[in-house]
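In structure tokens, the next block holds one chain alone, the form predicted alone.
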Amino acid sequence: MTKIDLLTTDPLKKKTSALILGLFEDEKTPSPLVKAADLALGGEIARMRKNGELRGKAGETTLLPTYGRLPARYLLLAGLGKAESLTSESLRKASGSAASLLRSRNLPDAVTALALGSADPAADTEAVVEGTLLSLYRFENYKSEKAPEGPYLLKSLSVATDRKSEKAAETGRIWGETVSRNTILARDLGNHPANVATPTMIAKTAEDEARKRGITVLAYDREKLERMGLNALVGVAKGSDEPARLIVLEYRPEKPVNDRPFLLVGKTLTFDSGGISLKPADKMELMKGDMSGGAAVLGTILSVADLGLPVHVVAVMPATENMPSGRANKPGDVVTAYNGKTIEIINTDAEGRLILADALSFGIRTYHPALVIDVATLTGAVVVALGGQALGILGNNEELIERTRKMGEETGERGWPLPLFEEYFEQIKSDVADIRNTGSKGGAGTITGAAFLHHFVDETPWVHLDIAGTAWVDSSEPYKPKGNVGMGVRLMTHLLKDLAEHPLAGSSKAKAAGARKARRA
């Protein structure tokens, strides 16, 4: 991966191979250091802007030769748009933007000024370090010729900051090597084909990846989980050869700040064919990439991990293919999960659902959280309501998920809540069971999946993350190369640091607080 440091000398004296400065749209006033560029340049900015050749416009990338002006070889000036308008989610754009340019140019270091003078230097470095290491990300592992590393990856950059933000650009730097580091593992595991990414291979890379941490792990096998009642995802598996998995993952640290664990839950389907509600043949080669859920909850107790955070974190992780075969689920099947709630089987194709159930009836019954988050490709009906620009967020605690959305906003992963009114728990209501996998009227697929789930929470503080329509695209953005993109571990690994910092309303650690606060009073 590319080396990250950062630099507190002045940017536009230091040898590089090219210089990375941020333009803003219509500006009157350029900053001091593009005046002092331009001044080198004799004025070829100011010029080219004039002409109308630089804009200044979010993703606009221009790569200007300094002929020897200045110490760096190329000047690459970056649009980040109306500079009223600026945000964390800017510079990650821009510094995606840049970072592709730089590689397809060849070159292999760069300075970058776009966080320097920042209002809040550790997130705005953090969307930097971010930006540049997720868009140089590429999946070659069954290309027979590979790119050459060499000059085609950016070997180091440096972030330029100034002395008294040192400190906060350094926890900013940290946390965007770190969170990136996951998040690629996350899209690895998305990006592999099914052959590969098998629960045996999930669980092994699990395992591997915990032990250097110092995470625990277990994963209980079909037989085991047959034996323990998690029916629900015993059925799903049941169709298929490839041996299921139910993996547990638990990071306590020394002193950790909560008193219940906060539990992670998420979706490993390793791979969707619908069962015996089979999907049709076009796309179904992306079906890989439905353990997205679970590859989000592994980046993230990882990241937690890696960073030291002082939080006890149980994550649960479902894995297992959805086949037909002659033991597969029916339609009109009745299975008892974990919890004993029956569950009438409509649609195979609602698998998701059914091993989510038993993982959240598992991981509450099992570790008494303070707050469950589940993550997961759950719906189609997601992409109609809120295409590919927003994960749904539903959830039956309305601070955590308003909390959620907040943080979703300052990564960069946005989402945006959807209603459970009790009329949709109506949808699921079986006639010969407690509950159906699919609702019973047309439409409101994303709210009625979560609907059931709910129904495997208890009174948990829950939210449930609907990834189904963010978790790939399928051509590439600034810091999203075509793929897997690996979403949710940036999310939550920053929200499960804030709810640590500040803990939810109504918590055992909430309430002691307000008591000190009273008795201070």
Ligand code: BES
The other form holds:
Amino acid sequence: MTKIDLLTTDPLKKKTSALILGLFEDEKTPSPLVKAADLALGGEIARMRKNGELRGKAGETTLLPTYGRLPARYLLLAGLGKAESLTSESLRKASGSAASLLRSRNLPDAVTALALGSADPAADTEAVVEGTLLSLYRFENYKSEKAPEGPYLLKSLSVATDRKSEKAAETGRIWGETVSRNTILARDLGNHPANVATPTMIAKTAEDEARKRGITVLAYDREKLERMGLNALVGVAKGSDEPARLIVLEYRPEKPVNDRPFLLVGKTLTFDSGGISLKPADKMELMKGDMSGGAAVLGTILSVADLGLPVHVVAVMPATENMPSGRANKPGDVVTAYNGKTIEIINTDAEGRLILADALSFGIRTYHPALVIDVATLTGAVVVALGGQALGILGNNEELIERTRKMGEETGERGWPLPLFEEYFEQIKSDVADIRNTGSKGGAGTITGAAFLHHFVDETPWVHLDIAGTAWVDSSEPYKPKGNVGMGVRLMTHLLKDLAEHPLAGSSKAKAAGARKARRA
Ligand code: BES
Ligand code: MN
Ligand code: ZN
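Next block, the form predicted in complex with the ligand, ref. the form predicted alone:
Below is the entire complex, every chain and molecule, led by the chain shown above.
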């Protein structure tokens, strides 16, 4: 991985292969750095701007040789779009585009000034680091011929900051490196084919990674799951020859700030053929990525441990394939879930909610969490509703939903809320069992999926993230190379930190603090 450090001296004076400077669209007066660089280059930047050859549009990148007029061999001008709409996400994207250009020109090192002078140096430094590392990612495990010099041609990047921002920038650098590394781990798991990334392999990866960090791991096998009564999960697994696992990770720091753990649950469906309700062949290969929710919770708990956050976290990953066979679930079958509710399986392709049902109620009953976040490539309907620009947010707690939405905005992993009105629950009532696994009416597929999950969380504050539309991209975006995105690691790691620092209003800690305040008043 590219080595990243901070630079607190003048970036214009630093010897490097390329100096990255930002340009705004419709900018009247250039930044002091651009002005100084322009002066050194004899007014070339101003000329190019005047001619419309340089516009500062988001995504624009221009590489100018400096011919020895600056210590940097090249100047890389990165468009940031309009100044008034600048966000950390603009910096993440611009840094991604810049890193891709550096890589294509075989430039081994660079200095970036994109986070210099920022009002939020921690967030912006983190964004620059993430944009760089995540854009350079390539999945080449199965290529006989790798790209020359391996996947990370950019060897080092120095992020310019000023003395007063140095501490915050250092925090941002560490966060950026940590969440990127674990996002890449999640991407790898999602990009591996399903004959490699099996439940067994994912359990092994989770065990190896967890042990390095003092996280405890359990991986329950089928016999154990049957005995414990996770019949909805076991039912989905019945059709497959790959053994299923329920992977449970627990990170318990010495002095956690939360007295009850935060629970993460991630759909780890290693291949979704649909089962007896078989999917069409077209694009079915993408269903190797149906474990992206599990990969996200794994990447998140690893990040929490790497960062040493004082938060007690439990992650549960129900891992199985969904395959057709003589032993597979059939439409009309009824299973009794871990919490005792009976489920009529109308469509065997609505399998994610079945395995999550057991994982949720098992996690809640076993660990009594303060709150639960589940993440899943649950419904094609969320692709229709929100496309690739936002994940679906649903749940039973308005504050948790709103804080998740806000954190999505801050981290660039954006989501948008959908309602869970009482009336939607009518659509999943069954004639023969307590509930059915698909809506009876059609329509609102993402919502009926979440309504189903609601039956397995009871009163615990809960938020459900449907990432079916955002987990992978079919063409490359600035810091998202084509393939699995590793969606959710960044969002959830930041959200857990935020929830630890500011407990939910309804939680026992917040109540106790409220009571103390009231007494003092
Ligand atoms: N894994 C799919 C959802 C999915 C679709 C993920 C497209 C990524 C891209 C899920 O298991 C599924 O098949 N859902 C069905 C539910 C339906 C049968 C109620 C769907 O969305 O069609
Ligand atoms: Mn399915
Ligand atoms: Zn699925």
